[in-house]
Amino acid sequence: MIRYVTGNPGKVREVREYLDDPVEQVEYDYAEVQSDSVVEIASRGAREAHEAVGDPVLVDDAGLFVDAFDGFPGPYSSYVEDTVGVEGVWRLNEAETDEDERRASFRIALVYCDAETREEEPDGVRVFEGKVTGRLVAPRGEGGFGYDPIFEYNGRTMAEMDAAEKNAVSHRGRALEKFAEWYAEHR
């Protein structure tokens, strides 16, 4: 079994669509260094809750990187979703750039540590990236989950999308992908 270090539940159902093995959402809170790098913040979480927990965890960090705003929000998606808000994202962003302007990425590190990884790895984990780019848009949309609705790629919001066909383009769908396949050689 997987634990999977996260309060969101939409997450651990796109990682359940991915994995053979059961996973387990694990809400642990471990300290999030500050980083422009999700590699980081999610290597330094998956190592504390691997302590904490005792068993093979998973972290991810991700984040909506703007180009416009030289990345921003970046590592810093959550917070900007919880203080200004995704439509608040919107209203910036289109106030601020022209049409053509509006490329955008979700990023993310999905990082795997278990004992065996603590002593194999040089940074003591496994590392996962994945990335989509789209663009910004006008919300649409009533699935998915955070920036999902403002987010479009190839002419669908991913909140217009079905679960099956985000996770085939998502970027957290594009590291487990990766995951998923080493997980299975490797287990």
Given for the second form:
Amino acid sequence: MIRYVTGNPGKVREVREYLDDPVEQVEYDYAEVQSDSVVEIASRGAREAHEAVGDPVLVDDAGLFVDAFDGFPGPYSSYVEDTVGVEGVWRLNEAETDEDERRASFRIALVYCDAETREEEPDGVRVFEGKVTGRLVAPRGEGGFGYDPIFEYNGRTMAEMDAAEKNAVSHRGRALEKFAEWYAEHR
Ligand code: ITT
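Form predicted on its own done, so how does the form predicted together with inosine 5'-triphosphate look?
All chains and molecules follow, beginning with the one already shown.
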């Protein structure tokens, strides 16, 4: 049983859709360090969660990196979603850019920690990264979560895809693919 440490049910849906192993959602509020690296945030969170809830744990830190804003909101995506809002991010981007300048990426660090990684890995964890590049559009679609309605990939927003379709192209799907391959071989 893998413990997925998150308060976000949308993430859990995608992870369960992808992995064959059973996944239990654990809501443990690890300290989110001030850092501009999703890898550092998730790695520290995974070590802390591992100590608190036992192993094995997966922690997922993701963000939306907007080209025209030099990567902002990036690691601050959660705060910006709560304050400016998803539609607000779209409106700011629309006001600041021409149509061909609306590139953005989702990036994720999916970090695994168990007793063995603590012994064997230099940072005590194993990191799986994923990235997808698309463009920002006016909100469309009812699925997904977070910034999905304004993130278009190949003509559809991620909110217009179901979990399996999103996993096939998304940052999280790519990280899960690397994780599943490693997990099958090493655990
Ligand atoms: P946990 O930290 O509890 O896992 P969270 O929603 O705060 O949940 P993140 O810090 O990783 O997770 O997310 C940062 C922001 O990016 C937050 O506003 C999410 O809604 C958004 N986000 C993360 N993954 C996303 C995805 O696949 N599609 C759209 N938005 C996403």
